[in-house]
Amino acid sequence: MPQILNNTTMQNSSDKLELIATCAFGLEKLVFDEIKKLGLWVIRKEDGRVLFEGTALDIVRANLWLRCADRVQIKMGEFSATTFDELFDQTYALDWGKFIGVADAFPIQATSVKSTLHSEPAIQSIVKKAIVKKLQSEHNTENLPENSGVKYQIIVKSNKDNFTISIDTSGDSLHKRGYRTQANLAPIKETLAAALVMLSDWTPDKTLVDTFCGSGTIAIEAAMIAHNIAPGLSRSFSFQNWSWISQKDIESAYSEARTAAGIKEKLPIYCFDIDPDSLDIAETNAARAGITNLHFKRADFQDLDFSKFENCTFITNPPYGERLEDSESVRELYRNFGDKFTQSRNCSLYIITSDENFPTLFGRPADKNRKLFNGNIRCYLFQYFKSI
């Protein structure tokens, strides 16, 4: 077989790249702050994403540490296109050979919203053809077998004829920390659970209470924050197989994360749920996350003595009642919860629900309301800064 000549210089691991951290709507400021905390330069934040600069090492660190982001992507290009010829030419002009090797796989995933080019399969086909042609030219070969075992997932987003093309570095969404192998019927995403904790007034020396803990996600994310455990430390990522990201950088970032963790002996986090199966799942999830100092107890919130809760932060995700037959029972739960909360002393409450009428049922206007999304469900984070 003739030797394949490579006319392209692969990406240098020390070069600066424009990166994108995607996130659910409403979490952009949190992701912005997380990126700044990593010491990286933020270019700007937009709806559902934050753009920033970083090296190969920073790709590793961002994937390991971002608690509220969904993915970390390499921005390849952004342009307008209203014809498939324009889409092909603009995609072809990008430096694909700097990243993708001659035998690497590069599947395409496209979404189109309010664009002239609305057919997502057609967009995927044109982008694939353009990248194939460019790689054939850059690697000086007609053969692109895509059989190396290395994958570069190409993401194409079109919105009102504006295209953004990027390479996903994460693999599975960053909400998949690796500890939650089981969940109850209505789990909250790990990224959103972390956001609720970060938006609250809770600190690790203050008591945190979740009266509807379900599979334990809010409590586990709070504990990981308290212990400074990098949320991505126990999972794998796409970038780990990329030749231009050095093993030295990967090992350095992982070593930094392991060293940064500091386990606290006592952590005042209390988790209640009426369902024993959910509690079993929550305890298993906590153990898989390396968290062993949470307090789990089977209890209906109505049986708890709220007068014993003083100077606590409540963060909870009660049932939503999305099904019609459940709606009245959930409304009654909200009324009862409002009555119980008045018995607590100097406690704050951060409660997420899809019911925008929650404050009326709860019996008190919220001090602050923030719109968030749990998956595709539009929710509201109602915040009460003091119980009395």
Ligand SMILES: C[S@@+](CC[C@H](N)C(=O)[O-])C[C@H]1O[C@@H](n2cnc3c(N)ncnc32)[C@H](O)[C@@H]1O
The other form holds:
Amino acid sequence: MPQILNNTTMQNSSDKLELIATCAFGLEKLVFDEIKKLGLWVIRKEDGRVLFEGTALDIVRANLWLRCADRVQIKMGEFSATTFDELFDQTYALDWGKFIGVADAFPIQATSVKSTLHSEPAIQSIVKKAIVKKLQSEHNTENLPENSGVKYQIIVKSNKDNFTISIDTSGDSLHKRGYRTQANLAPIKETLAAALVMLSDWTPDKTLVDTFCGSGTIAIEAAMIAHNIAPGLSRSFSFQNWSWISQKDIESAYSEARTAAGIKEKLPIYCFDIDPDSLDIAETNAARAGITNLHFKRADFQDLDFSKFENCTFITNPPYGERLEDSESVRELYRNFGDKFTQSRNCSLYIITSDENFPTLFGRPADKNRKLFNGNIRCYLFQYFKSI
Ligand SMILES: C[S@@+](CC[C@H](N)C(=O)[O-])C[C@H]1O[C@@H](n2cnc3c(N)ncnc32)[C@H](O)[C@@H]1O
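Alternative state: the form predicted in complex with the named molecule, after the form predicted alone:
Once more the chain from above appears, this time first in line as the rest of the complex follows.
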């Protein structure tokens, strides 16, 4: 939808802005490295977010390219507040008219953790009032109809009385690449799947095996990395409707991403699952992602001849048995998987599960272990650098 009235003051698309890439706990270093790889200046990394500097063009590039981040936001301000008056005044002081036009919508979403101001609806209401008052003054009108069809989602986060207020540029979370319209019962987030691949020793000339592939997320993310396909290329973003981000910048970032993709004819990625429906979904998802050269096969991992796996990287997300009735069968599955894996030759294994006792069941302490979150579930990425 076209913007009806455009009178924001963000005229110069080369202005440097302070940006935030949010991410799951444990993925900050990967996101930090991804931002640096885009040639951008990283200010600092904190729990669950990386702060960096960029222009309007960089907002487009970051949304298109970051594989492990959840969102890209414009940081409007950060301050401490313990009263609603302080919250109002400090929100009012920020430069809202620079971005939000007179008829644009600006819904507020607040979360508050361990803070004096703990009522999220009350925080939302005060922040809304402060922004309305500031925009009325900056645009010199009482009338803010919010009917242009353009939306600026305002995110307010309070942690121990420290507020960060930002504008979301992404829209849907970045894990929604657009290829996964169907998933099996327990899919891993695309951002986490990409992270597992990036944390592993896999390179596109090596064989990658996922014995519990489900809807195929790990294999698809690995293939997108191998083909250098920008993860955001097939989806839309909030910034696309913003008048101060020029079509020239948007087109230049998309054109850069399209040119960067280099499809490899052969990709030794093998996906197995016991469930035929999951495999159908995985194949459909891969095709939607433009990946046509993965190898899918229905198999119980116990029936696979692991002695044929040599110099491979296994990256996999087996069942967790979160429900009590499943837990013994999952423990049995982990024991059997340990037995099978010893038959492989010179392979590495990266396996994510919520069961901290996995190494005991598998039969070997992990060479390395990393705590990660799969949604709200605390998980461990157990890493074995070599099968015996
Ligand atoms: C947690 S899900 C994997 C989700 C997957 N990473 C995704 O993104 O959709 C675990 C998968 O293991 C499969 N599975 C369970 N037992 C199996 C077995 N014995 N052999 C092979 N696959 C099995 C299930 O069908 C399920 O798809």
